[in-house]
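For reference, the chain that follows is the form predicted alone, supplied as structure tokens.
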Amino acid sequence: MISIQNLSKTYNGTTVLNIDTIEIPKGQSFGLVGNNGAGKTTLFSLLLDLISPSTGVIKSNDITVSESEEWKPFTSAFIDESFLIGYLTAEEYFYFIGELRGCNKADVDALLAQFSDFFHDEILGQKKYLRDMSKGNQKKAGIVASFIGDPKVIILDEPFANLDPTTQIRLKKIIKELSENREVTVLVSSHDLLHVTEVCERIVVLNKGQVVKDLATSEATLKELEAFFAG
């Protein structure tokens, strides 16, 4: 589904990402972990063509993302609050995303109804602009918006940050359910090793922009990751 070959990103002579190859098959739940500055957000930004690679190619379903926009209709993401439109209410934002993805209001409402527990009565019907919501509630809105339109690739950067424990548990359940549908490829980055090992069947560790581990998740994975980051 996603193929990364000879990928690098350099800023002012400093290489922040240098990956020989990563192949992510269709339907895989893929986790990305690493310390601050490891290159996680850079990689996701390259996957979404938000920045251009210095070298190399990323293909999604055989489409080179830097050369065509044909991958966009089946791809969605929430990276940070910049993906939101702050002067809209949550409902206005969801309907706007729905229009972009060819969904009518009834389609969007039907999807939103599935996430009432996740929203916890804090998102819909609040008559509050997104910019005035807490960081956690902004993140809830952005994550659910990424599910609109039946995407086949979903990219979530640090989705558990700023969420309370109850919401983190609910989000893990949502990601697991998505990954059970082998038609959907889910990419998640996180600083929380426990969360990512619980929801991802494969975990890649980045260190200083390079892949240092590529693990199939097992009962031993969490301890292996903890040992690595403990130094």
Second form
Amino acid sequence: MISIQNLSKTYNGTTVLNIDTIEIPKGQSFGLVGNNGAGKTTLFSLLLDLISPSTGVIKSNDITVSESEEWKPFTSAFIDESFLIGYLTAEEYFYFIGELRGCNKADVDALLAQFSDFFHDEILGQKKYLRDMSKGNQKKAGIVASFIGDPKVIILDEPFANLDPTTQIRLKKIIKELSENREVTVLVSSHDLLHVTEVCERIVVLNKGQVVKDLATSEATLKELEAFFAG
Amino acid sequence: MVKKFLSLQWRQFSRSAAFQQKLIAKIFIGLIALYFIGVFTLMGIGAFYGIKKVSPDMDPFISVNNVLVYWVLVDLVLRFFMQQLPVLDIKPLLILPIKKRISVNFLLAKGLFSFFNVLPLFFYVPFTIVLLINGYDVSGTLLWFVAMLLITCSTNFVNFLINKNNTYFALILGVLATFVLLAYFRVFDVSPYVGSFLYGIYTTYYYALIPLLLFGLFYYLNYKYLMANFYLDGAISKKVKEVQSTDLSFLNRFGAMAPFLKNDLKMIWRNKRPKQVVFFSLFFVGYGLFFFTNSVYEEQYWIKPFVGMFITGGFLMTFGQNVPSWDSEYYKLMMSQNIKYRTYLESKWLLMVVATAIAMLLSLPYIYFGKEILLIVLGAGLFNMGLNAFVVLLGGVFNKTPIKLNDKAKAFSNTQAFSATMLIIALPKMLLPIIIFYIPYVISGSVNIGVVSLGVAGLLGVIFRNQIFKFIEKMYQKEKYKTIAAYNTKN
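We have the form predicted alone; now please give the form predicted together with the partner chain.
What follows is the entire complex, opening with the chain shown before.
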């Protein structure tokens, strides 16, 4: 589904990302871990063509993301608060995203109904603008918005940060279900090793912009990751 | 402690975004500031002699006092819309071991060093000096000067109050409106009373106690208000109002553009900055009153389409100028969502066209100045729709200044979006209507031909909009990464 070749990003002579190759097959749940400055957000921004690569290409479903916009209809993401429109209520925001992705109100409502547990009555019907919601609730809204419109690639940067424990557990369940049908490719980054190992079938460790580990998740993965980061 | 505060303030000032702009923007802002300073100083020096020359038997000092009440009014209105309140900056100090009393006093004192409070000094100081030179009583004049400063500061604090508290806002608005209406209908005019009171400070010293008391009162009210609200959920953090969802589904007929149009309307309505800007754009409609009432311009035909461009182009100049910065807070979303740049730009264009059409409707009363004037205004309107809207969109390609939607613009940092390229791009939209009107007009000697050529130019823009949009879209695509990066930096 996603193919990364010779990708690098250099700012003023400092290389912040340098990846020879990563192939992500369709339907894989892909986890990205690494310390601050490892290049996780840079990689995701490159995937979404928010920054331009210094060298190399990213192909999503055979579309070179930096050359064509055709990847947009099947890709969605939540990277940070700048993916939210602060002056809308959560419903208005969901409907807006729905309209962009060709879903009418009924479609969106049907999708939102599945997430009533996840929302925990704190998102819908609040009569509040998104900008006035807590960080955690903003994040919930942003994550669910990225599920609207049947995307084939979902990119979530640090989805577990700022969420309360109950919501974290529910989110893990949601991500697992998403990748179960092998239709949706989910890319998740996190600082929490436990969460990633639970959710992702493959984990790539970035360190200073380089891929240092590429693991198929197993019982031993968590220990291996902990050993790596402790070292 | 105060020393620490001051050093914090200095850093905030010297490291502020305004200071780290490009040189050209600094020069521009500096020039505007200098212009106002110059005008005020000249007024301060010239007012006395000017009035004396016009009406030699009046005491100029009394005349000035009589109109000062209007100045205070205008000052208050300007402040209400432009002056940034020094509130949010104090947030990091909440949990530090600093007495609330000190923080609040500092906050209030800090507010006094606003451009709005410094500017009047450039009038009052020279004016007072001129009075002294002309042999006015020294202690009386100085007392009057101090009283004026106190009144300026009181206005400053009144503005704080009405900005933060709806009760005070309604109260003060009510009082002012009553006086203005009474004066307008000639029932009772308060200004001579205020004038003779202000003059009274000069003759009867203890009158000065009243401005002092007013200053004390407004300072105290602010102090009390801030002390009571010195919590994160108080006045310092923004109020959370209950939201009314608005149904704008009637816009769905615009197809792919509909979501953006609906969003833009909500954006304008629900955020302070765009609301302020659109409000200002209404004033542009009245711009012609300055020109068409003045006989100097009656024969200056070249200036008329220029004025017409302003009358109908208020929204274009204020809102359009800042596209795409209005969406800067969520630009990454817009760039990664299933959005065609083309549709996004078209929706902005449509918005400008509709706003221009509304301005054209509002400008119909210009028929009062003759059919000719109205025709020129309407012709300029068509030109705005068809060509200037595109020029404005094109200018947006180079617009890299993020806008914080829910912050009011600071006076004089409002020019953030200025850069050399912006200035260059702003020129054609002012000059083009003049050229396109004036050349055919001079050749044919007929105003109608000039108007027709304005209209035709606009129409051509509409006809060839596909090609134009294609070009603009390409430009936007080229600058995309730079724009995203620029909007990502917080200032």
